[in-house]
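Presented below, as structure tokens, is a lone chain in the form predicted on its own.
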Amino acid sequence: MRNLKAKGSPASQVAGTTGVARVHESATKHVSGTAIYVDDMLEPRGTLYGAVGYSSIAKGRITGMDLSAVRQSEGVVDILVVEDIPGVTDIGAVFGGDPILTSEEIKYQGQPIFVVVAETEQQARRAVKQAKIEFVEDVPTLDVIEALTAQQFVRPSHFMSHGDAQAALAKAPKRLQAEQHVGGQEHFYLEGQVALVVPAEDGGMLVYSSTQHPSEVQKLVAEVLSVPANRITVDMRRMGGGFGGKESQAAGWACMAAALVLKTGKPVKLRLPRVDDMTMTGKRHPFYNTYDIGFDEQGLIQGADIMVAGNCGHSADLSDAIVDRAMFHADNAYYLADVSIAGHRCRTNTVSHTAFRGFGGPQGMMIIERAMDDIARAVGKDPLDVRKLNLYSAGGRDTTPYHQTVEHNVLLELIEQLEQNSDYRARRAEITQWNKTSRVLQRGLALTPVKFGISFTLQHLNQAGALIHIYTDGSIQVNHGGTEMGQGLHTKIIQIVAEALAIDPHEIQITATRTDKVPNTSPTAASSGTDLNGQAARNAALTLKQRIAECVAEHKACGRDSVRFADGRIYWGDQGESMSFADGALFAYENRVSLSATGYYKTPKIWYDREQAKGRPFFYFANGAAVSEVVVDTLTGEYKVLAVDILHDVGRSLNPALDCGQIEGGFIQGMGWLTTEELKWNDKGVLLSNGPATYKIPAISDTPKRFKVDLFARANEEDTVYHSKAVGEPPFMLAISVWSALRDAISSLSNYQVSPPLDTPATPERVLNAMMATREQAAEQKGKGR
């Protein structure tokens, strides 16, 4: 059920402009299967077909290699290993230590070690296998604490304080430590990692790759080609999703699609199987979380110690960045006045794991949110009411441990008017009475907020570029630098370009992100695509509307202040003379006036003291909040969700139907990382869940029964593009309502005096467990008197 109302936005709307529900540019297309992919182009004659030969091992060395076989297998044109490479071999995207191909030391099973490419994509994924690899086997680091107490680390600690959290937890009345693991993801994103690269003149390429990160993909083929970035150009028209898993994996297949281009002399195309898919590239970071938190009676927080570690896996890739977010969204909506938070980034022996829908913020807010239920078991209180009392507020406490200053607050307004209209306190009062008395079934409840920041912590990423052209039938096209992975981008964009310009958003089309259109552009990510995006786009939309308004006002002997555009339409002058938009561009285009802008924004006010962990990383915050309900069988472990209410700030709404397929997807792919998503790796690092067989994302029939959205009532105070909220991210978080709901219900085997351990995914077996060993707390607790 939705509420579709943008409650913020003003009475009257422009039919198809932002503020109201228009259908996805591409809704069509998908449902009809005409909706092109990389894999669905049409591909040009010759086309070669590459597969890659990876690591069976964890850790190790290469000792041998004969790839005799496969250079005689059926079909077979070339083999590129890593000394065919002419330029850089390492792809790191921000630090080293990602080779493109390895010829020697082996870091996790599933690195590449060399790519064929044959005349069709079976006979090359055939011929791979053909390969005879020695390897030297050697123990791999698999265990996140084991790095963590050897010091294994991908990058330096980092760590930020806000007042004296030792001196403040020494004073504390009541004191709590726990710690925690909070289990990783895989993106299953529905089109898998895929590039299709074409020879071009002056030793140029065209490469068409489903990437988050058009940009970054165009440095790194020019960088391993050797070739200046203009030789290079990256097209992208669509992802079947990326989550983050396209951010920076993407460039390693263009790479390798391009290296066999400039040896064969042919087009090729690279597109992996699942399965080797999930082998080769990372995943959301597993954490391991502790925290050492003060309390009074109430509930109050005194003071804390919080620590995140993230399992990095085997490099960098863009760990620094997400292990810094986890740190940066610890204190989830809680006011901390005395806190110490320590975040380090551990190397062990898998894929190095990378960007995930909340990049570290998710696993950041584990720590508190069970903290928060921790702290209400141990008081004797509902968990929303110790939620509410820590909450941030007005009043000296609004201060984040990284020294930025919550303004606009919403949260305790949002909660509340969840709270009630979710009928919350009934439902815990009936749910707590029907515990009681039911032998098998235990229900649980639970609400849970969300601030989440938005900005890229990178500060050079927050900027954006737009390329329009009116043509003088009135048509227009835009080009921008975010990528359409099925969240919208595209459309909110035309609505943004619409509204600028007051004609029907029909006469806009959104072509293919081109890095010879928009140049030096940032990754579609951090929930920053419209944020960025549509402010350039409407940058640009200004320019052309300014321009065309001087020509009208000086060929039409007007104020320029009399020009106005509106209903499609250009009027000018007292006596309210028109003429058609079309009209007007092709009027416009006769007096010699440009009809092509660029435009440009960078997020203001942001700046971060890494050295001093103070600054004001985010633009603004974006809040929500969940009630989840569940209901566990006690005998199994087994539960299901049974029902969700959901309130969410998007700000000033640009397409509510968009918003809300946003805010239900992250909250059933949040659900489904705390719930049934599982990564296993053997003790030798082999990945066992490497397919849909082994590793259960959710289902339609998983979907709760009553799942209710609604949109915040508040404009943006910020200004940002028509005064909206990201909404990528922050619904994924929502679902730690879920997670907290399954602790209720397993807490109330012992008449709530007991807050359950309950590492994630919660599978039915890890619930099972958390039951036996509250059960065995309970009994404890009873004998000792307590």
The other form holds:
Amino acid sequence: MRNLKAKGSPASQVAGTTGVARVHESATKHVSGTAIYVDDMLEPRGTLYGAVGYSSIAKGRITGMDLSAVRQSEGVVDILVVEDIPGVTDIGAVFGGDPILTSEEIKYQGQPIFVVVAETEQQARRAVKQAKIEFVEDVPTLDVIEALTAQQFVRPSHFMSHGDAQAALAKAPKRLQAEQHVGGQEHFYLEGQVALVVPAEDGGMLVYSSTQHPSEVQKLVAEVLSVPANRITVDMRRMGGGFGGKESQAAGWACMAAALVLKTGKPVKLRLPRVDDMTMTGKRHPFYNTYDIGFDEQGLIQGADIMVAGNCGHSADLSDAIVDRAMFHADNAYYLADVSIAGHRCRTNTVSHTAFRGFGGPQGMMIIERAMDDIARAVGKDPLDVRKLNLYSAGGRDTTPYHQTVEHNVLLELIEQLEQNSDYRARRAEITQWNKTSRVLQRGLALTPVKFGISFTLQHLNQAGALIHIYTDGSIQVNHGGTEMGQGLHTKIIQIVAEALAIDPHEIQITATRTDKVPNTSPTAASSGTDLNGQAARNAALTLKQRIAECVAEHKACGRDSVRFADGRIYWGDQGESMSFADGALFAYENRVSLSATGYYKTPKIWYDREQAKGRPFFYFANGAAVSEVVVDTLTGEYKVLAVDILHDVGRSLNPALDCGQIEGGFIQGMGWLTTEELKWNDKGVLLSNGPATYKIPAISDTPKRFKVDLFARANEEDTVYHSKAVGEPPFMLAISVWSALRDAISSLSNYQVSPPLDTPATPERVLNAMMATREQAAEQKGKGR
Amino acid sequence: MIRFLLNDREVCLENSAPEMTVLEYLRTKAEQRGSKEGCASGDCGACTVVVAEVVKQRLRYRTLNSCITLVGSLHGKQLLTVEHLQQHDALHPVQQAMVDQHGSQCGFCTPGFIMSLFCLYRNDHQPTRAEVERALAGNLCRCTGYRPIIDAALSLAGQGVADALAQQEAAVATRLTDMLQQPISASMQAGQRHFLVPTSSDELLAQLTAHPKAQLVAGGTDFSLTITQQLQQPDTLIYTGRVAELTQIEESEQWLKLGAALSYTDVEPLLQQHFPSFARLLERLGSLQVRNQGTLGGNIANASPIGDTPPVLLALDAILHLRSPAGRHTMPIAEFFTGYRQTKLPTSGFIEAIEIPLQPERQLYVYKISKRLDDDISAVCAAFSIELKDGVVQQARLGFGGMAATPARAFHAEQALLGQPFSEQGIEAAQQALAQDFSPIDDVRASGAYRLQVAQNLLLRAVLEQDNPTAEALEVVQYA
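Which structure goes with the form predicted in complex with the partner chain, now that we have seen the form predicted on its own?
Below is the whole assembly, all chains and molecules, this chain first.
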């Protein structure tokens, strides 16, 4: 590099650093169709295309497999069966139990048995249909209660307690018990699972995978191929949605493709058609929950005994941590006094359920939010008042069931602000009156809060790395361990680095997440992407800033403290001398300063002793609350969400537009989970809702006409990146307000005397049934003179 | 030869499989990968493209799901894809609006939204929120919650979206017109399997006779799933969309006669005029992309028990005009369905038109019940055509979907209504009789018990709707 010329000075205004509603770094590419997803890459010449053959039964054994017709099918090049795998064949993320392919035991419908590669994708898919596989079928376990009763668990049960729940329940003035089923959820990322694997030297491979966890894909591909991890590079530029579905369950397809690359010597692409994707990949865990709660005449909880049981499917996958998180959130925002919580991990013969935005937290919260409504009906109060009464507060009411103290608690203030802004009380009065005279329709209203713990509960995942290069023209490449799935992580990282270096964000290029740039990364999950990778990137930037500043101080003969970075320039001395950042980069290069640095971060303060079920698993809590208003049809059970007001706590927002996007998107996704998104398996364990024709995520007109989202203006008191808070998952649970509002509308049929059970998803059918049951129960109570 | 414009480039296809979809063509042959495959079943809209064709010397623009549109059906049309909107590095106004409003997150669904928005603004410069929702109901987004997309769409209302494409319209119309006037046979073939594009009923009949294994395809919104989901490789396909007699509308004082290959979008304005409740149902039938493709004739001929128009056509006593090698004849639609996906359509025969009698003395009530309000398949679809004299039922036709193996009338319930007042008490016997007419099944959409309960309740809804002097909202869709 001899002929070096720095670029002209960057704009003096540094726009788009943190706190600004900068547009997504890929927005113009998204809208013009030029954002490249794995399936959009032009394949290397000779690429083969895979398709997976899977089990049609839920439980049993393979007794015969004839793949000769598959092999003879047009265009077919090769077939992969488990015996072809040179290395490890169990690709379970944490505990094992997830065979890459099976030739013997069948544990769920959709279990992969073989993979065929052909010259085109259509040929491969048609060839799969030629397989003749004989099974001997066993009776599958499909019911979570059956598994619970038989104690068929994928992992041991876990318990946490604070005080003496049974004693408190025994002496409580009032007591209620209930059970609920909370449905699962299909991720329905718009881009299905996909991997493209290209052979490299020394037995290595370059893996393009749509994954939230490149390092785990790298590890598993290496293990499956039986090569060291250093031969495998995973590249992930962007996903077309992840939501947790590509945390552990993106790896299998990459492993299969890699094994076929090894077998054929050709690049292999394996992309799941939608029905195959929905059939073969795990979902949000369905849960069966119960509570036994004691409270006083005011509705103040005295003690609680809560049980959450996750339907994990056939294997552990991430279920240990998911059910733990359900337990960690079975209190949601409320002080339960003397409490015990049991969490079970039930084994059934379905696909292994997996991470999904909220990671068990939403399912755990559902039981306590159900209790709040039930208590309110029992004591004749507005549910909002019962919720407020039971919030964590100072004065000995701030310890969680896992013995973490709830610090910096803003929820009462936040709720009261939302109550005011949404005009909750006036609307409550108007709705109650309106319901009395309406012939067919009934309206409902509810305000529910969210308190969500931020940190991976598996401690070692709370670390991140980043790598920054500054080139001699002042342009910058940033790489970090997080993956972009639409949440705007890369945009926030650009803003963070721009702020740290006081430069224009346009100077920063984010590159694909790659395991050869930043190694040993954690999944982009647990809402932690920005908290962890943002700090790591900031630390790398600060290292480089320090190096440049020292170089300037040395060669310009001024004090280190006089060197400062501002508005895309570097200033030094007391005469106001300066140069552009680009000139500074060149200056540093010419003075032999390394312009490449790594950054690292680990979350402070957290610990958890699982044996004792005590500790501080969460660095801090993210908070929010939502008011939802619904209208239901008493003839059909159809409903519509009319209005939603949200106040959410993201600390000091790094990017209000992206944060609002997460809040709104999370809310609507949560609403879908609780309303129209119904997973149905038949009595043989075959998934019936296996495509978008039968599985209904919210469409555009499901978005409420009034959808008002405000950010709670309060910086995070913990030392997070620019005092922001994580935002990916917490807003998802704001949608519980929709379910609670539906129950409110149904309860109006009994003049709010009956608190109707309403399992989820609350489809029109479940709502109609709940209304009929409520009317019957109200008539019975009237008959008894109550 | 099949000829069409891919954006501004002419494409000629001669030796292609009849089942090749537009999306497969775009992504694997043309290697234009801006259009995405989300589901390959016409449900998510990520593959949305716009197709322009010449109608009355002008270009008419419509959105389609390219994943279930057969490439042969593009003959003589212009296919517009997301790659074409950006002109000289400047984003199209709808693209810029989506950027400005933060309308994309993961971005995978975005090209489809862009094409739907582009088409919306090509056809209407002042869309309301309801019209925006109708235009985008077939585009699923899993990230944004739609609010910023709605804002992006509405931010352009009234501003006009001048773009370079508008200036090319006349030239494109001329090119397409020339293309269609070429004296070549519009067809393509792979081996012995053909894709044929006849232009007259006679030609269609001749081709059906010559290719006894041929399958008719109109919009293909249902048929294409046999290709993309079941991976079938059909024999010969005959596309009905250019057959003159099948795309005509005739109107008299007594009836409407609608060509069988008219799309739902084509017939919507006329139905709005005569049967507004039927037109309202169409707004919830599939998505706009599906309504732009799907046809009345296809909905009837495939005889699905959950097709949305047959229950209404049953209630309206529609008459089918059939043609086969034996000649032309008519048949009341009530006689047409014989079993699950079975009909009385003669071998090598087809539906030419659907005749709907105009009976102003009858009141028509139409209801659709589904999990999701938009773009969902009915759990129950009900259509009641009732004639009253002094409040007493003289004639009743109750058509149902989702209640039996075929779209079906509720004959017992109809009988029970006759001579009764159309009131809460007057319908009680008919509500009971529905249990005689139907034993609906449990499936992925609803239980049989729910279906029956709802069917009974919908009779009550019709009564309440009739006797609703204060115009109180009786359906959630009306309330919102």
